[in-house]
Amino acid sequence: MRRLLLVSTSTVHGTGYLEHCAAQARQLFSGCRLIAFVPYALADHDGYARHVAERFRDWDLELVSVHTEKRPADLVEKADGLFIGGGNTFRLVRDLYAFELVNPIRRRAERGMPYMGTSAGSNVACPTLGTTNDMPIVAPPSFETLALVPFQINPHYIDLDSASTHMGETRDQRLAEYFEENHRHVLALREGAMLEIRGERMTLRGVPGGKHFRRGANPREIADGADLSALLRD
């Protein structure tokens, strides 16, 4: 039984680290004693994981990062529940294939222990890292990610503002662009949106919303409380 949280961004403007996913993350991790925590999105390992450990230590969690442990994966396989932070997708996905933590993680999630994901995060419970926002920084391996899910995650959507003069691509652009050459779903979610799985069951949190984008149709408004299950079977 799949237990996922996946969120577009860690910070919504006027909030704290992961405030407006607070709720939501407690649920989850609801019973869980030690979290770990994959740092690789960003290069300061130890910095990112103090951040992260103090708004743990407010949900009562231990949080352990895996880049203090000589072997990761056995952090991976010892631990309650995983978070995986934002920063760089190519850079997280280097170090996922690196650390050899691609099949420990999935295997855990797909049995059930809780994954949290926000924004680089997120977008490795994906099958592929093709929606990401971020700049190709390193080359990781492989464009395959973890497969959690069997959609695409577009995070921190923005949509087209017709009253702007900026002349370059927009999301949407972007994600026409990605449809040319893949078929798979994607939802778009806007800052302060987040999926909630439970099983076979998804539901869209957050008042911002978002996008559902599909090949060859027009983009579907997704509002708070959506349920998104049918997605999951897709």
Contents of the next structure:
Protein chains: 2
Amino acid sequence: MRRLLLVSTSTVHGTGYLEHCAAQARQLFSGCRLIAFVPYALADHDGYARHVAERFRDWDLELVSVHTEKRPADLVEKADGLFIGGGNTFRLVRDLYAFELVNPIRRRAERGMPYMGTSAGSNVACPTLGTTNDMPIVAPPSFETLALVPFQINPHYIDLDSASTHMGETRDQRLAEYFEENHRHVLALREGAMLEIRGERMTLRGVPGGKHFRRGANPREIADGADLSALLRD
Amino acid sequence: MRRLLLVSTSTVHGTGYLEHCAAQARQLFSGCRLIAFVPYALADHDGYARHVAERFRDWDLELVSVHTEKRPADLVEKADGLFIGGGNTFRLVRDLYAFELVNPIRRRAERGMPYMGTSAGSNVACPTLGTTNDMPIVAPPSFETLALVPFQINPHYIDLDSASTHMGETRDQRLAEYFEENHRHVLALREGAMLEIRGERMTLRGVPGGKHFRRGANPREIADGADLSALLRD
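Alt. form predicted together with a further copy of the same chain, vs. the form predicted on its own above:
Okay, now the whole complex, with that chain kicking things off.
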């Protein structure tokens, strides 16, 4: 049974790291002891791992980063749960391939290992990296990612600022471009929102909510508590 | 002698299409008759070409879109000048490769054919697409682009909004991530700014100016009229 927690942002303005999703994270990892951490979205792996391990220690979980292992996949095999942190999605995907983690993570998550992602870590749970907001600072070997869910997530979703005079694309224009080339549904999660997935059930959590975008249809607002299970069957 | 006009945005808020760069565009294309247009950054090639041809007609230039030709490269060979319009950089790069335009455009531009780009069209004049702001809605076969200049451009540059509570990366954070992985200089152009390149001389034009980012150094402000020729020699 799939158990995923896909979070828009690790940190909500004015609160601590992972504070807004602590209850959901602790529930996801209840019964776990050892959590494998994937730090590749940031450049400073040691610093990132230290920071995250401290947070997980508060939850009585031992977090070990895959970059400290000779064979990162070995840690994925033996861990009780997995957390992929945010940063740059292109860099993360490049390294998931470079360290041969795509298949091991996918296999274990499909068989029920609790998986948590924030921001870039939520992007890579989707079929492709096509709805990331990040700058393409490196070229990954493929845009295909873990495909733990059949839809796309757009994290850090932000509504349009109608007072803006900036001509660069708004988020909604970017997503409209996505649908000119793709068919998959997109769940755009505002900061503070997350998806909780257990087997065949998916629920949106977090007061800021989000928006469900589809090709050829107006986006519809989704609120805290919304049952989105139908999207898992697409 | 290289002759390039690389523009941050096609349209500045409150003015018409290409209005803010009309003087520079007309100077670039003076003596030209037929301009080849590359519409691939947008989905609607016909509509895009119609819109742009109208603007160029005001300047007594005949603009023909490469998508109307059986062999797009033939038009590039026989045109007097080239214009690549903005839209989604990933889609543009995919199609530059798909229609085998990368080498023909590079060759002709290096030999002095006037080249104008706006937004995505300026991005692809650089060595890679690595400093685009666009969403990766499709996977191009390579991140390498035309390399008509040895540095990177970040179009639609926008200064940080210190009042924002949004946790998604600011533009400066995105560029800092770029330098964690890359060495090339980046010229970030505010909307209304452009680079005028003739042979070994490069000048910034446009009152909004921009910023010159380098790895390991503080960005420095660049103003209308700044001589940036040294960056062509890097």
